[in-house]
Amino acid sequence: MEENILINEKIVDDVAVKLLQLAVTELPRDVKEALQRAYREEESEAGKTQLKAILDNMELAEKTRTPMCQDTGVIIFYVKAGAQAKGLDKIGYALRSATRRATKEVPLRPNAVDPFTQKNTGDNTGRFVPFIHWEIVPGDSVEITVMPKGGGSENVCVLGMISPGQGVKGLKKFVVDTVINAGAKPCPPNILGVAVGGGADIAMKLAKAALLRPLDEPNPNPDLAKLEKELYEAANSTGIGPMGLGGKITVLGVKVEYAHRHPASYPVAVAFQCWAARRASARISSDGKVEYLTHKVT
């Protein structure tokens, strides 16, 4: 039987290198537009100055094809693998290879450090790094999304196990308190991924995945769409502002996800993404065709 071109490691490797290069040098359209809108709407002089610097930096990164931030993050891949695709076992190897290549070619800052020896591997790979989230979907194509996650926004991600009796009211308070406690550390304006339910690990996984949803994509659940708007307005009412220097724009958006929970548990996770909300996606079809979903590639 002829091997499906989809599993060709070289194709996956090349696509993943391109995704990493795109992610760290060019923000997706929805993020660019949100930052431009934030600049227009910000009333604080200090905040507006910071947003202008962000926009200038964003433009320069695109023009020179160099990373928009020195912290190119820990590499996380999200893979939607078609159930009919062959050789899925090769994708993990290709993504690790691509991470090593991108570290040299883009370049990316080496950010994979052994927590016990404190040694940096030098190529952004290590135990469980890059981390790969797998999802089996119908079909025979493979969709790959990369999210480089910087340390500043990662350090303020929080999981709380609140009392079930507090419910949504407690969830709202927890999110706003988390934003206030984070302050300037996650390089605002931020995007918040908020998830409730499931369990400790499930909630944080869902919160991080929520960061991948485009800012201009409304939540299909009207109750969650309303909650997202309420949390967005509450977070921006804190006055933290761009880079923590004060202003009305502290977050660019809030994305909420949930899972059903145990009666005795009410886990709430808040995942922060910095203004450099880097992500890039591509789909590799069964005939080997590559379609970039988040960026224009000529």
Given for the second form:
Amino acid sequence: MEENILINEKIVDDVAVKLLQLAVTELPRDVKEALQRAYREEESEAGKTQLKAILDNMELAEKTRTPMCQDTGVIIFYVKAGAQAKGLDKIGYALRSATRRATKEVPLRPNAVDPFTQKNTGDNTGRFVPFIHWEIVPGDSVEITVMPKGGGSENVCVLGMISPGQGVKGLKKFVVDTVINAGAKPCPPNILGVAVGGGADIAMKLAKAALLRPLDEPNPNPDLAKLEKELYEAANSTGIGPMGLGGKITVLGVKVEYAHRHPASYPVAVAFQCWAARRASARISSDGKVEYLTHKVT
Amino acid sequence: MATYKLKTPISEEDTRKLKVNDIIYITGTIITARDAAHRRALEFHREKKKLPVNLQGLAVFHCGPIVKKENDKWIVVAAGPTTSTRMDLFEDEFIKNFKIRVVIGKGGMGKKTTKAMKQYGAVYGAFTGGAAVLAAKAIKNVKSVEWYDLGMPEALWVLEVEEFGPLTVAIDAHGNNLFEDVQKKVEESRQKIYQKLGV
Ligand code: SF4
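We have the form predicted on its own; now please give the form predicted together with its partner chain.
Whole complex next, starting from this chain.
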């Protein structure tokens, strides 16, 4: 199939720049709706004021095509690569160059700093940045998701290696304590990704990836859907409220993931996403057709 | 809860009538200052040097803005608040020496600052974290930039604003601190949540 033009560097580059621009200027529909509902349901005056400001800011960002928050985050890509797609080796390069271009064009705040010299590269690329998570899937299309991840919510992500004897009870307590410790810091209302099992690295990876599941999609596993609801209600009983000024909406949703664990370990990871829960996805088909999955593109 | 529109220079009387949970909008002049600008301003004061701007009655905004220059004119692109607790080190002296009336930021401030606000008549206005476009929209003009050698985010930007807000009064000039109240309530709710979850 010589005419298979799928993984043309230019297409990937253009799509990735577009995804970055969409992600930082416009929230996906499910997040918008969750924030609107939060505004309707919040009872505290201070909380309502914060949510109104968030909604106004969101609309203004969308209208003026400006980043909704000054922290446009560290750039993370999730790529589902069809095993039959050609030119997969070009994707990594294209995503890096797209990140550089988007930094100038959107613009994004340069957020890649050398941890030893403290030097900012100035273009959002660096060692392992942007980070690319790969998954090989059947088929010949490629799906790219970008998650620009803000620092404020990242700084309160935690991993606990709790005692297996405490089990699910320990997990619940850990999540509640984590939310209370985080308080106003991650710009609530937040979305929580909670993952248990796997091992230290796997738990955190799953917790963060869980943040990509739309808010209106409950867990397909009914037991986990129940746990998500329970944790959601618990977090929203803390009273932290929007921006920590008090209120009933502290989280917009909780997403649970799991992996089987070692008999002696019970890793629990909690990943925070802020109200600026930015993500955007697109699928590139083998004929070069591009379909945007999270945003309307005209 | 009441809404107030304040114009700079703001008087002590103006701030004394505010209570936690009130909403304020500011029109006039505000300055941005993070750690470095706070430190330098206090150094100037100690050495009896004159500050480049008279801060009396103004608001200080904890913010490292993104600013671009177009045709020789500065334009603020994004200006969300940064976490205020880092400035707890300096803010009481800052309020005392320069008579600023409003401190704007996110996340709230501690006991030392709360005390100084009570003593000298200033308030803390919480601005929504991340709401950078909303903030930029209220900034009408960059009057000047001082201490640019500190870097763009750390410099002291003198900004002309129109109805900058909404700011929720989270620390008032009577010793009330909304963030501390919320924290106390959250602590009380912790045990109830444990019970409900059976942990
Ligand atoms: S936590 Fe999110 S909303 Fe808050 S400043 Fe960081 S990126 Fe922006």
